[in-house]
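Here we start with a single chain on its own, the form predicted alone, put down as structure tokens.
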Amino acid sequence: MTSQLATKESTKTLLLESGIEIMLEKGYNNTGIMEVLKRTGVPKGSFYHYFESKEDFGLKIIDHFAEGHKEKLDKTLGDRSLSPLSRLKGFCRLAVSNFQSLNCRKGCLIGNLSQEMSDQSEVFRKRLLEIQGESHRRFADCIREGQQRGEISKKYNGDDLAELFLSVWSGAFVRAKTAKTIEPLHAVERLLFEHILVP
């Protein structure tokens, strides 16, 4: 029984991760179920054993991706051995390194789908907003801790700085994808860490 459950979970994970790869390349609307099945070798009937519809598949993909993103936040913002400012810099370094390894392609699934789906599906919009809200909370907490330690400016409140950080960082990824260079990300890093966040 345990091996059967493990096999089922591994098949579901395979479908989700393949779906993430295709959606990062093509978006939700241009991702076909048959393409996912062909890539994974999973029968169509098995797909509908795990997911009720393409919409359900898309939402489960978002949740799966969000878990991976949470792990990255735990690794960077959650590293209590480092100062808050160092954690923020570590987050940026990891994101830039990952993006550069993909030749400035794909980007963040949450950001991509937020642009594509927020006007098309209220269900998607609400789920994406929840995930963005959790990221905002993690950044705001880190920034407020930095303010308390005196290494981040207290000129602005932590929530506003977190909003600014995430908004310009997301926008820089759009620019970087279009220009096929990481320079927009480095420009944002310079402004954030050399001017806006410094006390």
The other form holds:
There are 2 protein chains.
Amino acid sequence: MTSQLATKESTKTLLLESGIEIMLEKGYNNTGIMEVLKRTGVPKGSFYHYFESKEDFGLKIIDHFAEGHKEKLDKTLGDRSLSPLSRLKGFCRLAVSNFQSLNCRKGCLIGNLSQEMSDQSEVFRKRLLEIQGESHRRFADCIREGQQRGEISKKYNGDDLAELFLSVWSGAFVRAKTAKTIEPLHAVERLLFEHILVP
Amino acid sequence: MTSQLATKESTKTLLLESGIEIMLEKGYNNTGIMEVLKRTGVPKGSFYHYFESKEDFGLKIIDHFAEGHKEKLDKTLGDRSLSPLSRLKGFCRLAVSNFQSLNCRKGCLIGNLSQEMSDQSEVFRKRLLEIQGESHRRFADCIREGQQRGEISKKYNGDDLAELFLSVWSGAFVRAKTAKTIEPLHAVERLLFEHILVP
DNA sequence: TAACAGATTAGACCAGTCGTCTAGGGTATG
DNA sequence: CATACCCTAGACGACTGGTCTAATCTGTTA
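Right, the form predicted alone is done; let's see the coordinates for the form predicted together with another copy of the chain.
First the chain shown before, then all remaining chains and molecules of the complex.
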């Protein structure tokens, strides 16, 4: 029974992670179940054993990705051994180097799906919004802490600044995906860390 | 002959404009030719008379949208009767009010398709990149002019600032689409015009 | 060992899409 | 009237994607 559960979980996880890979490049609408199945070698019938529908699969993928994303935030923004500003920098460096090692493809699933699905599905929109909100909160906390320490300029409202940070970041990723270079990310990093955030 | 041309052009334009409407909400992959045809009442056979393929249609849609976009830029950023900073503000106000009147849907086709198609089609990517570049150039020009006049802070590099402006703006639209409120746009506007841009 | 239950697989099935094709209708010109 | 060309009509084939049902496999229990 334990082995069954283990198998079940690993097949399911396999499908989810493979799905994340494909959806990162092709979006929700354009990724077909068959492609996920071919890549993993899982038979078609199994898919609908583990997931109710493509929509269910998509939502589970979002949750699975969000978990991984949360861990990344923990490792960067949550690292109390660094100053708040350094944590923000660390987050950016990690994101840029991941993106670069992927040949300027994919980007962030939450951002991609938010753009694609917000007008198409209320279920997706709401789930995505929750995750965005959680991210925003964590960035805002980090920024406010930096402001208290005098490391980040106090002239801005912390929530607004977090909003700007996230917006500029996700926008720059789209630019970078299109240009297939990390230069837009660097431009934005320079402005943020050399001028805007500093007091 | 003139009337034929007129008819031809109007049917073609009708298809393009209807296509823009649908693609703005559903993206490229998820909009079917049939839906465009149904909405316009144009018969299917005509579609392939005017366009070679769906891809051709998509690219023509991008061009058509880009023309309209250029006109919007002319009216806002190109209005020499206003100061550069006022032009930037005017652009933002117009964009926000359009977006609001559309119930926080759709956004900008170039941004949307850039996100969706950059990893999927080189043809699309290149065309989209050109248009982004053109936008960037126009914003950078306006910003530099503002800097020369002492209206915009000189401590930033003009190109970088244009990059930030466009990134933050498109990113905030995604946030706003997901949250279905214009608040993210306002937050970003406040920071931009009350703190970052001003000397 | 035999029966059973639940997990998993196989693939038939239907709906919908894209893109093509041929036949026909409209319209202006010689 | 004839002719040439633009446009329309919609059937059609090929294919894909998502769903569903029936069969199989596996492990447990009597």
